[in-house]
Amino acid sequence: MKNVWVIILFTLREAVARKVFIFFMGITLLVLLIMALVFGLTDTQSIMALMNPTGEETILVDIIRNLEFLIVNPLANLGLLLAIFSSASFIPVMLEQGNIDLLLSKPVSRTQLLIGKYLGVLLFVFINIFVFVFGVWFIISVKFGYWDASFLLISVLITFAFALLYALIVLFNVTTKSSIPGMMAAYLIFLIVSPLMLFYKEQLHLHIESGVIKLLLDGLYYVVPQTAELMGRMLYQTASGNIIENFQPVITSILFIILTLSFSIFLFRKKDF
């Protein structure tokens, strides 16, 4: 475990290093800045009716919680992005030859190295969300002056489904040692094939009447990492206090990046360097 942490601490210094690190951070404190001046410029009274323009009698929590997830949501996604493309050249550069020489040298074996790896990226990723998170619940608490920690969880929430995709990109890392295809791969199920296999389960899956082809697709959902059911329904259910219904997509979740790292770790054992 001493090795694993060690490995963490290293990736975190990587990413400070190569200023991948210092420039999610900037980004994200300069869009908490923005989004203070925004709000201390204006009343809270134009924001209400901003965020119910109908006039209907609405409980302020609601509103509030409303307009945690309008903002957060967007950027939440706009940011797993830009954490895929900065993520997605951690491992390639460790199996550069020279680097990884150096780091099979010392008593760590290759399985708390590609774990070490993993989860430094994971805690990196997880810094910047929560202090986006954390900025954009207490200015929005501030403004309102309505405390509910209970917010944050949502930092975890997408930090676990940049965990679903980052898994996916180191396998494909450690089987050609190339950034590209990760990455692509990644961008591919985030923005098309997990939002597809979403639209299929919650719209087109009773008007199939083929039982092959529906068995077909509905194996295809639980293969395909959900990151449409986490970053959506599951979020938004997080966001507002509400009980998450299902935990199917966190379940089969886990498993996915269970078996994607567990067959990463193999390959990464068996290659020649």
Second form
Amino acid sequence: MKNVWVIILFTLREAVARKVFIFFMGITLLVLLIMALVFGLTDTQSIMALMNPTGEETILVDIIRNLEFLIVNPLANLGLLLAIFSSASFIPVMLEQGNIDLLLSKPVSRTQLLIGKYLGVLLFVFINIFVFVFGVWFIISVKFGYWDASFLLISVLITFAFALLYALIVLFNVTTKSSIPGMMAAYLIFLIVSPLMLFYKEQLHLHIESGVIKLLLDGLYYVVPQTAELMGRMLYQTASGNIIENFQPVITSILFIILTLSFSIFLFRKKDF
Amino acid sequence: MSAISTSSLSKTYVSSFGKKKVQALIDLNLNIERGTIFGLLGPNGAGKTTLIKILLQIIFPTLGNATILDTDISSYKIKSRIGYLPENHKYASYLTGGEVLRFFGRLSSINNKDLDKKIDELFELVGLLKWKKTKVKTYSKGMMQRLGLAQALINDPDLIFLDEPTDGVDPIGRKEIRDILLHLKSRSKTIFLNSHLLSEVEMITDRVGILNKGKLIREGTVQELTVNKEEYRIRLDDDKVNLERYSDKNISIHSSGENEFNVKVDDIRTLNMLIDKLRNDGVLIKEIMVQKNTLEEMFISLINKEENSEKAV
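Alternative state: the form predicted together with its partner chain, after the form predicted on its own:
Starting with the chain above, the whole complex follows.
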């Protein structure tokens, strides 16, 4: 466990040194600054009076929650795209000759190495996401005087969606020792395959008559990482303080992460460097 | 007590589609005693680095097994007693020399309190103390080698693998590294050295192994390997005698200097017969020495012999 922690810490150090961390933090702080300025200059009270003339608290909460979601959702999706891009090379760099030789000559197991790197990258992404979500929540809470910390949970959900894609990237990193295939696979899943599968489940499912095709597509739906669900409906439900109706995407995603990482570790433990 | 022991260790690299196979190591049996310096020599591609990497489980053997410090190599925990300087080592360029040692020290489970002291000691030892807080991206090749050596010693290992440790180091630096290795040996550390610099290996190693095309073709002390059993040098007291006239089909004699002759014989009996003959003829012999080759001469002749015998087959 101590070894894993050392690797996590040095992965964070690597992220800072590569300017990835600073770049992310810079963008986050810039967005928050713009947001603070916009909210500072806007007469939100008159807008709220127009939207909620009776001043009913449930409507006020609804408006605030939706506002928070509207700000966070597109930026979180964009942030996820950037996170995939910036994190895809961490493991290939570790696997470079001269680097991996040294690491493997130390009393650290290959499993610890891979897990440490994976968690280190997740921690780096989580810190960035949390700062952003916290900033948005804080500005809006100050402005409207409504404080509900449950909104902060979405930072965990966004990191979880990233963890899902990053597990896939790790698998490609280990098999190819390159960052590009993993990055492309993650983009493909996130931007095309997962939204398509969600569209199938919600719109096409009832219209397909062939049982075999239905079975195949259903199987595919559960196998493919369900980032569209996580970053769509579940993100909205968490942000708006509603009860999450269906935990299936979370369960299948956890299974996907476990299986993908286990397979990556299995391959990594067998590989010559 | 053996530091390293291998039994029928073999490694075959297979290309992606199994079309091409390269035997990097063939049936290697080796035993290295603790507290010695062992030098592994061989031309490029002989399998030297492959052997070290197998022993450290960076790559896995196709066949055979090995132990390090009497522990099976598959146990990663034994690495807490091992140091390694790879041939082409790379460190994160954004780290300072001190941070590099801190990272590897912490991976070796050294606690923070002891680590600070250890890092200073090692920087002092390899002559880099004033560069401790400098980023490694500004280090020269020689400095990187020194840092690599310090890194290999961070956990005070019992067994140290060094792959071309003096590569890129100036002559003074090489001497300093040699002195460090001898100092380590005096502390009962075992050193496994891969080097192309044969003169260097000759100076410090206790035993030498020669690897060619994955096979260990010779192993022994430097003395054993460099002695040419069939060649002697005879020094006479009298400068008027020409020994070359004693040459025949079993003895080949050539002048090698003033009153000195190189004598090649088939065996020791022939040599003694020659001495008897010389003594009968009243020739005064001042000295008879076994002719020694340098390690380099021995190495080149051995590799050439191997090449020729392969061609003949």
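So that the term is clear: the rigid core is the largest set of C-alpha atoms that superpose within 1.5 Å between two forms. Residue numbers count along the first chain shown, from 1. Small disclaimer: the values here were computed from a predicted structure and weren't measured.
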{"query": "Core fit, then Q45 C-alpha moves 2 Å or more between the two forms", "finding": "yes"}
